[in-house]
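There is one chain below, alone, in structure tokens, taken in the form predicted on its own.
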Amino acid sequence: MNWDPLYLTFKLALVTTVLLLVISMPLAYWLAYSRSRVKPLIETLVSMPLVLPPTVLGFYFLLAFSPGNAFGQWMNDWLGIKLVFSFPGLVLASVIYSLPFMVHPIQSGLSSLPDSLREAASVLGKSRTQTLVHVLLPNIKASLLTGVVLAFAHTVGEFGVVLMIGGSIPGTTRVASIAIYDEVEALNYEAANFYAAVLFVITFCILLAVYLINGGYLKRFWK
């Protein structure tokens, strides 16, 4: 069996999750506490991947990332990054596509905290960044873990977006979900079953671990 699609899948999921964590924490903080008039618009844009078909997003990503358009041409000419049918393109598309799966749990966790925490930090002279990092985030560890796992698992299971923007280039963009599709088309059910079974087992174990940790079952067990 060729392990490259599985390696590429988890590499993509790991890079995407790390980037999403960095991006989502300040964004979720702003969405949780901002009273800006544009907040509903930003929330709508963040949540769009939840309701739009992946092929719709993939199609517009393909247009935007193409060297024939301004953004794709700028990335190619000035940064030397080719986005269409490349791993960097998969990463950027995955970050946008999986954004709500990271932002929403963190935003929900921050919104559930009492205002007294932020007020106390402000009285003590803490900046917003210090308040977020040292006061708020330590109190929403379960929400952070949920966001990380959901974003990772969602990226692992991507199909439509990665197919549109990356195609099926072995070793470059052929992730496990694409490999399963290719093997089924070739009537190679043994290989398709191998990739599908590995993804099923790993994602099941990850989700189970999250529920056990967030539910406190592990602490009860060790007691």
Contents of the next structure:
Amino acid sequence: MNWDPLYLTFKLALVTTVLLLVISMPLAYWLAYSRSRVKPLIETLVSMPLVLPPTVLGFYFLLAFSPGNAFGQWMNDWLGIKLVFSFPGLVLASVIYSLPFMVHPIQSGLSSLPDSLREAASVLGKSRTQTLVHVLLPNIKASLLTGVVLAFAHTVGEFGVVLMIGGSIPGTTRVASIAIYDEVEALNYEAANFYAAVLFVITFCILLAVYLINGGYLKRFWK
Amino acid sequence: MISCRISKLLRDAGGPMPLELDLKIGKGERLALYGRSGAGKTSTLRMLAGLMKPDAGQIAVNGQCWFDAAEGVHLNPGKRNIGFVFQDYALFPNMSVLENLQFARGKRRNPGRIAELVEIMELGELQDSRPGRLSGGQQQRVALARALVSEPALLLLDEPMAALDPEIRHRVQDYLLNAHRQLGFTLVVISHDAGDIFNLADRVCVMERGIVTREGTPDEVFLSRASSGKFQFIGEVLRLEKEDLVWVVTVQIQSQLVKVVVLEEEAAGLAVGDRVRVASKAFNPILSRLNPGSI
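Since the structure above is the form predicted on its own, I would like to see how the form predicted together with the partner chain looks, so please show that one next.
Let's see the whole complex now, leading with the same chain.
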């Protein structure tokens, strides 16, 4: 059996999730507390991947990333990164595609904390970063975990966007979901079933772990 | 010495309400802001703390400018060297009691300070507990201790006793007064409970609709009208009922319900929700001690 598509899927999901975590914390902080007039606009943009068909996103990524366009050319010339039909391109597209799944849980976690926590930290002379790191984030661990898992799972399940900008290059952009599709097209049901079953079991285990941790079942069990 | 002359247009459910204040608070003084909810007490406290920005005016503390609308000065809360106790205590749930106190320690580290406060507030046995496991009175003591860690010159308390049982209330008041005696800060406390103010403050400002309407010692403010020897309580009309020739008015005085008989022409001037004074004279009140638990 060829494990490459599965390895690629989880590598993509892992890299995407780590990047998303770094980007989403300040973004969610801003969305939760800012009173800026452009906030509705940014919120809309962040949420767009929830409603847009993945092929629409993929199509525009393809146009934007292509070396014939200003952005794609700039990335190619200055950073030496080719975004179309490459792993970095998949990562960038996945980050944008899964952004709401990471930002929304963190944002609602922050909004649900009482304002007095931030105010108390500010009276004690703490900076915003200190407050975020020492007070706010430790109190929304469940939201962080939910965001991480949703973003990871959503990236694992990606199909349309990857197909549009990654194609199906074995070992580079051929992730498991695409491999399943290809194998079914080739009437190779056994291989398709292998990939599908592995994805099924792993995602089931991840979600189960989240519910156990967030529901406090593990703590009760250990007592 | 704090001099505070500020104004701000507040918005609440009843529409815009201008807040106009001119306060002078002496060093080490214990000042209470008294009034019904919506009178602007909490806004006043938040503006002193720097959590809310006044529209105009100045706040100066010992010659240092904290706020000046004309000069565009608005010092951050963290730079004012104040302690603030929030109505919900705002203890950090992810930290133990001791960690809460340690987090409050700024750059100026006085190693004995936390131990001293743990002593004063009797937190020794609670040090390693998370705030979520403490009772209201214990949380209040932790919040007081945390607010005092950075050795503030000014301590601001927002309804510190509101959520506490009467018995715990007195104990927390004792802790607070004890800390005030030992540490000598200036205290500004919000309360709508005259009893709290009698115990805690040496001066009280009564606020109504954004302005100070009366000011003086708690005795002057709360007992002035009682000096004729009458019994009187302030309450709210809950119900008006006609019974034969007279009317029976049900009045809520704090948590007690009292029925008062009035004549028809007196009842005509009353409506449900009115604030009324219930007074009586020519009675000799009988005072008897209650055994604990007999209430």
